[in-house]
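In C-alpha cells, one chain follows: the form predicted on its own.
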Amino acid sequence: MLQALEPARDPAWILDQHGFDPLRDSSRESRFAISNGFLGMRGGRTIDRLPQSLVAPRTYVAGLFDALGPDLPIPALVPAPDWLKLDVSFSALKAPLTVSDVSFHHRALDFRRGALLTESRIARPREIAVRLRVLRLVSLQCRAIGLQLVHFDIEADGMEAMLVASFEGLEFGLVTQRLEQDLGVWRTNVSGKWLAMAVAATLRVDGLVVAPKPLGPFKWSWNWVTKPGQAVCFERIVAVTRADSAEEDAGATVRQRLETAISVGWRGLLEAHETSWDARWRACDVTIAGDPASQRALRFALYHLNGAADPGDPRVSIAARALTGADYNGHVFWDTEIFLLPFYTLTWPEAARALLTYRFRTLDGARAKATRMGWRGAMYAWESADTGAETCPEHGIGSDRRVLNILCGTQELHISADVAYAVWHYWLATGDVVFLRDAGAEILLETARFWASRAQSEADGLHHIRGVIGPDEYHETIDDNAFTNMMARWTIRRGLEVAALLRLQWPERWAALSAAIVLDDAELQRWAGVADTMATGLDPRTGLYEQFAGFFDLESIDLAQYAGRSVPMDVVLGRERTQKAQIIKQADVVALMVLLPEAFADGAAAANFSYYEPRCSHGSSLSAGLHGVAAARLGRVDTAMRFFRQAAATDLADTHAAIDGGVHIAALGGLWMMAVLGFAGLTMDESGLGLDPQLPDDWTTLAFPVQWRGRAVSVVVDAAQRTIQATLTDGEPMAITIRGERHPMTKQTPLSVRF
C-alpha cells in the first residue's frame, strides 16, 4: 500500500501544500478537489478536521438536483453524504487527540494519477505520535466508485487503539428511504431523484483482517493493540448511484457495482483508474519547455477539465464550478459551450458529444421558455439544471445589501447562439453525421428560428434586437449588443446552411424534421432577410463595433487610476455610475473577435482590441481567457501572457479572492484556449485545421495533441529551431494549413515547417 500512497516526484505533475491555514482551507478544499464527472469530492482533510459546525458537505453527484425549499423553487445541486470520515483514539491518552495536536500536514494533488494524497503527523509529547498517509480517488474507469486508502504508523507500544469509520450528513437535504449498515437509499424532496450509496471497509493489522464492530448505519469500529513497527492499513470502497425515477432500482444497482468493485480489489481499482488517466493525458497533455510555472498551471487546468466531464451521461452538463463546490447552485451557463467545449471537442469528442446531447435533451425547456417570453424557436436558459427550465433567480443582494432585480434570465439571450456555436464547431471538428442529423440540426434550426423572431424590423430597414444583456453584464436592457446581434446573425445563417445540408444529404430526415417543427421555405426565406439586415454596430470608417447602441456616448473612465483595487469596479463606482460609463465587466466585443474572427478584417481586430481592452475591468474570471486568445492572435504576446497568468492565479494564488465555492472551470478552460488557440494559433473551419504560432519568450517549445474528424494529430512548436512539427499519429491522410500554406499529411510523412 505504501507505494500507492506516494505522490508524483515531478513538480510539474503535482500541486502540494504544507501546513494548515484555517482561513484558506475552504478555498484549498476546492483547489484539491477530485472528480470524475459523476462524483466529486472536495479536498478536505480526513481525520484532523475542523469542528463539525465549520465543515461543509463535500460530496457532489452530477445531476442530483432538488428545489431549495418551498419558498425557493430554484433547483440546486444537493450534497450527498460524506463517506470519508475517520476517527482514531487511544484509551491510555489523558485527552482525545484534536486538530491542535497536528504537528505536520502535507496535501498533494497528483495530476497524472488523478488522486489526492495527504500525510499528517499527530503527536503529543511523551504520549503518542501517529503518522498517517491517505489516498483518495473517484474512479475515472468506473465513475460510480470511490476509494480511500489509509496507512497508519503509530509510535506507541501496548496501547489500545480504536478506529471509527463513518459517513456524515446522512440526513442532509434528502429524504431517507432505506438505511442499513452498509447501504443507504434516499430521494429528493421535490425533483424525484434517487441516490443510493453502498460501502465496504476493511482494516488490516500486519496483514490480518480485524473484525469490525457495527455501530449503526454506515458506522463501524475496530480495536487492536499497538506495537512498534506495526503495519495498520485501512481501505474503504464506496459505490454511488443516481436514479432519475422510482422505476430505477438504485439500491440494487449500487449493490451490484459495489460487489464488482470488491471483486476487483483496491489494487485493481487503482490500476484501472490510473490506466484511464494515462489515456486522457495522452490525448490532451500540453507540454511547455522553459516556463515551469505555466506548465504546472496548465496541468492543473487539464486535471480539472478531465475530471469535470462524464461522456457516459448525456443527462448532465458541467456547472460553473464543476463538482468542486456549491457556487451558483451547480447550474450550467454559457461557460460550458464557449470555454469548455473547444477543449473537449478537440481532445475528447465523446465528452463533447455528451455535453451537447444534454442541450438537445433540454431543447423542449428552451422551446417552452421562448413561448413563455413571446418568441418562437428555442430560447435556452441562462442558468440550467437538469430539465432545461430557467433556473436563474429573479432577485439577489447587492454589495450595499439592497435587493436587486436579476435580469439575466430574461435578457442575457446570447446563450442561445453560444449553444448553436458549439454544436456547429463540434460538427466541423468531428464530422459526426449521426449527431448532426439526429440532434444538432434541430438545435441549430430552433435557435435560428428564435433569433429570427427576436430581431425586429424597423423603419431604418434593419433588424434590431432590443432590451438585452451582453457578456458585459454591467449594462442592462441595452439595444443592439454587437456580440448578441452578430452571434444571432451567425446562428441564423448556420440554420439556413444545415437546412440545405439536410435537404441535400438526408432528404427523409429533412422531411420528417421540417414537418415536426413546422418549418417551410417561406420561413427560411424570412430568416435570410433577417440575417442580411441585422444591425451590427460596425462603424466602417474606424472598423470599430459599438458594443451596444449608445456605448460610445457614455462616460470614459481611466481604469488605470484604479489599479490594485480588491473589489469589482461596479462596487467601487456603484451600479448606477458604472452603467453610465464605458466600463466593461468582461470580454464582449473582444469575445466576438475570438469566436468570429472573419468579422474583423483589414486591421479591425487590432483596432477593436486596442479600444476595448483598456476599458475592461475583468470583473469575471471568464474575461482573461478570451482576452489572452485575442492578444496572442494579434501578436501581442506579452499582453496575452499577462492574461494567462491572471487566469492561472484565479484558482492557484492564495492572495486571490477566495474560491471556497469551487474552482473556476471556465477560467481553466481559458488556459487551454490561450495555449492552443492563442499561442499555438490553432484554428479550424470547413477546410480543416490551421496553425499560426506566437510563443511567449520563455516558452522554448509548446507541444499538444488534437483530434480532427477521426484523426489524431500531434503538434510541436519549437521556438529555438523555429519549426512547426505536425505528425498524423492515427487516421486517414489530411491537410493542415501552417501560416497560410496548405500541407498534406500522412502517417508516413510527418511535417516539419520552418517559420
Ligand code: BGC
Contents of the next structure:
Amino acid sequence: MLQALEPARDPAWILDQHGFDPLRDSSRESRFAISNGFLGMRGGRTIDRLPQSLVAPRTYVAGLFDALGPDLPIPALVPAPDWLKLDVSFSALKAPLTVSDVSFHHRALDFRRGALLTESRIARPREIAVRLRVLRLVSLQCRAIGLQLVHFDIEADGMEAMLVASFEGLEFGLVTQRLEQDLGVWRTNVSGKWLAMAVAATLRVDGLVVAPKPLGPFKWSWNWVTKPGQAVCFERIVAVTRADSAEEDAGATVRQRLETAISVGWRGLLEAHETSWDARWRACDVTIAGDPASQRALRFALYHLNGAADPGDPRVSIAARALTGADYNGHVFWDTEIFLLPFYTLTWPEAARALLTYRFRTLDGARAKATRMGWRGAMYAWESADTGAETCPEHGIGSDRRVLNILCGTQELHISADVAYAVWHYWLATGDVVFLRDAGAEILLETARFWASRAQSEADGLHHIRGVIGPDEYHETIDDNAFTNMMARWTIRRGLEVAALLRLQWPERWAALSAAIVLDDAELQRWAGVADTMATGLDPRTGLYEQFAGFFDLESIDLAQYAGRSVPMDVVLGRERTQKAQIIKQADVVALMVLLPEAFADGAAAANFSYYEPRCSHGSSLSAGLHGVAAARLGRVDTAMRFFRQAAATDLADTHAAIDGGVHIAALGGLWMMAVLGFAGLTMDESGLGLDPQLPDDWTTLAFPVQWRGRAVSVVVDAAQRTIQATLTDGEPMAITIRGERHPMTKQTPLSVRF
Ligand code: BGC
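Please could you give me the other form, the form predicted together with the named molecule, since above is the form predicted on its own?
Below, the chain from earlier opens the complete complex, with every other chain and molecule after it.
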C-alpha cells in the first residue's frame, strides 16, 4: 500500500502545501479538491479536520439539486454526506486526536494520478508518535466509486488503539428513506431526486483483517494493540448513486456498484483510475519548456478541467465552481460554453457532447422562459440547474454589501448565443452528424428564432436589441450591446445555415423538425432580414465597436490611478457612478474579438483592444483569459503573459483566502485557451485548423494534442528552432493552415514548418 501513497516527485505534476492554517484552510479545500464530474470532494484533512457544515459542505454530487426551503426557492446543490471521516484514539489519551495534536501536515495533489495524498504526524503525548499517510480519489473510470487508503505508522508499544470510521453530515438537507449499517438512501425535499450511498471498510494489522464493531449507520470501530513496526492499513470504498426519479432503485444500484468495486479490490480500482487519468493526460496535456510556474499552473488547470466533466451524464453540466465549492449554488452559466467547451471540444469530444446534450435536454426550459418573457424560440436561463428553468436569484448582496436587484435572469441574454456558438463549434470540430441532426440543429434554430423575435425593427431601418446586460455586468438595461447584437446576428445566420444543411442532407429530419417547431420559409426569410439589419455599434471610420449605445459618452476614468486597490471598482466608486462611467467589469468587446475574429478586419482588433483593455477593471475571474487570448493573437505577448499570470493566480495564489467557495473553473479553462488559442494561435473554421504561434520569451517550446474530426493531431511549437511541428497521430489525411499557408498532413509525413 505504501507505494500507492507516495506522491509524484516531479514538481510539474504536483501541487503541495505544508502545515495547517485555519484561515486559509477553506480556500485550500477548494484548491486541493478531487472530482470526477459526478462526485466532488473538497480537500479537507482526514482525522484532524474542521467539522463539515451545511454552509460549508465537503461532498458534492452532480445534479443533486433541491430548493433549499420554501423561502429559498432557488435550487442549489444539496451536500451529500462526507464519507472520509476518521478518528484515532489511544487508551493513554482521554480524547481522540484533534487538530492541535498534529505536528506535521503535508498535502499533495498528484495531477497525473488524480489523487490527493496527505501525510500527518501526530506527536502528543510524546510516547505516541503516529504517522498517517492517506490517499483519496474519486474514480475516473467508474464515477460512482470513491476510495480512501490509509497507512498508519505507530511507534508506541503495547498501547490500545482505536480507529473509528464514519460519515459526517448524514442529516444534511435530505430526507432519510433508509439508513442501515453500510447503506443509506435519501431523497430531496422538493425536486424528487434520490441519493444512495454504500460503503465497505476494512482494517488490516500486519496483513490480518481486524473485526469491526458496528456503531450505527456508516460507523464502525476497530481496536488493536500497537507494536513498533506494525503495518496498519485501512481501506474504505464508497459507492454513490443519484437517481432522478423514484422508479430507479437507487439503493439496489448502489449496492450492486459497491459489490462490483469490492470484487475489483482497491488495487484494481486504483489501477483503472490511473489508466483513465493517463488516457486523459495523453489526450490533453500541454507541456511548456522554460517556465515551470506556467507549466504547473496549466497542469493544475487541466487537472480540474478533466475532473469537472462526466461524459456519461448528459443531465448535468459544469457549475461555475465545478464540484469544488458552494458558491453560485452549483449553477451553470455561459462559463461552460465559452470558457470550457473549447477545451472539451478539442480534447474530449465525448465530454463536450454530454455538456451540449444537457443544453438540448433543457431546451424546453429555454422555450418556456422565452414564452414567459413574451418572445419566441429558446431563451436559455442565465443561471441553469437541472431543468433549464431560470435559477438566477432576483436579489443579492452587492460587493458593497447592499441588497440589490439582480437583473441578469431577465436581461443577460447573450447566453442564448453562447450556447449556439458552442454547438456550432462542436459541430465544426467533430463533424458529429448525429448530434447536429438530432439535437444541435434544434438548439440553433430555436435560439436563432429567439433573437429574430427579440430584435426590434425601428424607424432607422435597423434592428435593435434594447434593455440588456452584456458580459460587462456593471451596466444594466442598456441598448445594443455590441457583443449581444453581433452574437445574435451570428446565431441567426447559423440557424439559417443549419436549416439549409438539414434540408439538403437530411430532408426527412428537416421535414419532421420544421413541422414540430412550426418553422416555414417565410420565417426564415424574416430571420435573414433581421440579421442583415442588426445594429452593431461599429464605427467604420475608427473600426471601434461601441460597447453599447451611449458608452462613448460616459465618464472616462483612468483606471491606472486605482492600480493598488484591493476591492472591485464598483465598490471603489459605488454602483451608481460605475454605471455612469466607462469602467468595464470584464471582457465584452474584447470577448467578441476572441469569438468572432472575422468581425474585426483591417486593424480593428488592435484598435478595439487598445481602447477597451485600459477601461477594463477585471471584476470577474473570467476576464483575464479572453484578454490574454486577444492580446496573444495581436502579438502583444507581454500583455498576454500578464493576463496568463493573473488567471493562474486566481486559484493558486495562497496570499489570501479568496477561493473558499470553489475553484474558478472558467478561469482555468481560460488558461488552456490562452496557451492553445492564444500563444499557439490555434483557430478553427470550415476549412480546418490553423496555427499562428507567438510564444512568450521564456517558453522555449509549447506542445499539445488536439482532436479534429475523428483525428488526433499533436503540435509542437519550438521557439529556439523556430519550427512548428504538426503530426497526425491518428486518422485520415487532412490539411492544416500554418501562418496562412495550407499544408497537407498524413500519418506518414509529420509536418515541420519554419517560422
Ligand atoms: C460573472 C459572470 C459569470 C459568473 C459565474 C459573474 O461574476 O460576471 O460572467 O458567468 O460570475 O462565473
